[in-house]
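One chain is shown next in structure tokens, namely the form predicted on its own.
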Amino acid sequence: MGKTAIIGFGGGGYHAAKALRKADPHAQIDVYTDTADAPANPMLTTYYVAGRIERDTQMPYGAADKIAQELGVRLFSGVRVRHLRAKERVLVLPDGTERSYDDIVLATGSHPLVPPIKGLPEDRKGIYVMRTMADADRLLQRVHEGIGSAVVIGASWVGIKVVEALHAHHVPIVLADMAPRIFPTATMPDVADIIHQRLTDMGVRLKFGAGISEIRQEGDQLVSLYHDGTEETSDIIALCLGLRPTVDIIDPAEFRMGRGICVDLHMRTSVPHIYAVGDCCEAYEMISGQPVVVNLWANAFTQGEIAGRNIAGYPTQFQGNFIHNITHFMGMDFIGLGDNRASGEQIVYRHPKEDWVFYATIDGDVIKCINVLDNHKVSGPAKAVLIRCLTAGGEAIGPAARLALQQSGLPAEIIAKIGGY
């Protein structure tokens, strides 16, 4: 009977527990969070802050007593491993006591990024993130006190979430990022140009092409100085500029290392039996060919269960995964698949009646990317497409692709240039 530690207890680390229990129901697991709470998905945040769904909501396996329970687990709760000696497969916890262990699961997840802003209090006050449930209790907090104004710095995934829950409590709000545009990773300029011009609508006020360079204190209020000589004052500053793995448990010398740790197709790091999966690794990724990181909670699910597979003895190997993004946000509904600075013949669709558009790049008979606005039907059978694009370029879609795309609205001579034939 092995023994595993598998630190972090978010999506990845949870599908770990899960595969390994059932693929082996002897095995000892040792499970280490530094948080109360049971597996959360970070990606509920924001509508538990904009009084969407109850705080129990975030966590959709159930209370963290429970699943150690149903998964056999030891459950280590609000214990934060100060170090792991990865050559040894010894974890350091707070206290100074030591635990080696057969293999370890890294599950570390991701923190949001606050770079070195000047003037940025030392204290925070007034300066909020977006990741954690620890994040939207504090927001919703300050929320119920009280906001007569809010700065959002970062058009990101999370940025127009937040956006969206303060814009619930009727909030004024400024967007603001130093890209051209909002999803500058995802989103072609033409489509984005239609999301600005909502949102302003809705009385969002948008702030382009202008990176934060500083911020100072005037009372009980913010302001926030821009690299184009602007400044906006507020009583809160929302900082949404993106996540960087959590991966200060480890020496990096131990690790082959990118912005992340590097694993394999088995997710597998470079020390014999330490794996690691979710946010804090890179793993294969299918448009670039290279190890990237992936920010995605089904990303995560996918990456533990493999691990846990291949300790249990059954080797299993991961796909690999692309970069997408799936989002309803502000009464829209956005699907951005691929690499949005890929050239080539652009492809564009706008239903006559139904207000939603379709925007593709393709390159030959390969899909570079695609963007879809206000039809999260498509979203299923567009990247049922882009995967058979890169796994088997050249290939016609299959019926079943064929029947789902065109059910989702688009026409066949669409459907057509894109791969159905």
Second form
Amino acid sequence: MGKTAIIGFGGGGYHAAKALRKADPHAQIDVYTDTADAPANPMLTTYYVAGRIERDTQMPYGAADKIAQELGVRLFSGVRVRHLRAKERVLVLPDGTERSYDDIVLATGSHPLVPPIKGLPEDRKGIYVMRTMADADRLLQRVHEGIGSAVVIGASWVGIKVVEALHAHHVPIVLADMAPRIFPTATMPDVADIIHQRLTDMGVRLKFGAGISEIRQEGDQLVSLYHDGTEETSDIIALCLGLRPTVDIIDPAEFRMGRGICVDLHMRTSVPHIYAVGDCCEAYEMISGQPVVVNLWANAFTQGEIAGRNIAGYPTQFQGNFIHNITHFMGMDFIGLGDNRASGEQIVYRHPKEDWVFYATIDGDVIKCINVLDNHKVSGPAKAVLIRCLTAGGEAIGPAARLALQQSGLPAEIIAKIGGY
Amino acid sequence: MKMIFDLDMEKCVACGACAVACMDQNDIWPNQGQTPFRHVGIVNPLPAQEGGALTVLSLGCMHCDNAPCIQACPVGCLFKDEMNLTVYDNTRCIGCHSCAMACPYGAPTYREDGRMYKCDGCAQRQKNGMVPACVRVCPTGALTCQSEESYLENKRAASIRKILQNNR
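Next up, the form predicted together with the partner chain in place of the form predicted on its own?
Let's see the whole complex now, leading with the same chain.
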């Protein structure tokens, strides 16, 4: 094996390095990261802002130096690769230095979408996003300085966690989204209604069907204006409008591109010996059969391992993934699996005594979507059933999976329907 | 040495001894709302099997080779030990339930402190030369935990015995 460069040191980059090192104790592995921090899980930023974890806990594998030593990699911290000349496999560094490699892993992650909203302050004063530890530091500092009111734009997975973090600090909040409901890409309307009611009861003001059109500064406050003609005044605005793959170091014309860098099941891009993993790439999605960007920690973990193994000469394929999420927020668990736009027979189960619900959409023998509110026990077995449905051609689930579903509290008739028998 | 849990479903009678031993070993109090790490149950038969034998089994953490709970944990609480058991240190657990969503068998449980607790394969017992509590009490020998080498050897022997019986 020759020299490998890994660009980006999040979950994907870390696991690519780890798999590569495990396969070859002598390989040269150079890792480039634009921060001085160790791999950090973006999902943990809001837990830190809420005061539920220490700052270092955002970095699950420990300090950067310790990791570099354990993995035997050359770590170039604080070095943002300026450009990749893909066909030559040459990295151009900020000082103009060029380094060539035999294999390269792009693990550059993603960044928050900040659309060109009219009036958005150029200095971003009072405007917050949530992705990196630096973003979390900045919001927490503002919390310590005092926040009288906040508007969170985007009822997304990140948006609700920002709401939760600010709610923990007793900040009055408006949660706004141009979509008609929370988690619009995951929730079924009835399940969303339950969540809306609970959030309202907890004092969160909801503003759906209202896309932001403009921001105005009035003294120390910000006024956000919406397409429906309404406006909100707040101390801060958090923009949680989704993520975009970070691909600015490549020339898109050199790669096959979709919303991210397209990869095959070996995590290979269209350029030989260049791999892409995690949030910056789009890979096979099991329900649609189309390539999709899946912004999940475990997805980056798996894809990083696969790239590392393939570079090391151990052919390994990605099974595929699908959009799924479990979000634990404000005393609730929402579990969303699959495509909530899919049509088919709707199965509904509301537990008669405990306060949890299960919704599924089934088209023939194929489960298209599952929503669960407040029963995490269902989530794992149900996800396994969905994966089996997608990979085993409707074959009935085995006894262990059936028992796991029984133990989760689902009645036999529902298990029979989703279990393919 | 890699250890493998195995359940011979032809021997399991769902007596519940394994679940009770597990609760005793791990100080689990179901009456205080704590969820046991091991369950026994009778699985509803498939419609096509009606009239056939019931399926009974004991279910706990499978200590999967490529354990999805480890991949899912955002704070790195879960990991493999030298026996390939899926063990954990929940000091940093944030109670996000990501491991629950990853586990096909419902192995992770949560307690009032919000943290995850699960079967660790009685790792401490095994390090001290003892078998897991659930295995120790299994009256029919259905539940075993053995080295990979021993497990594969026993499987081979069982296959040969079956072939010989079928040819009699």
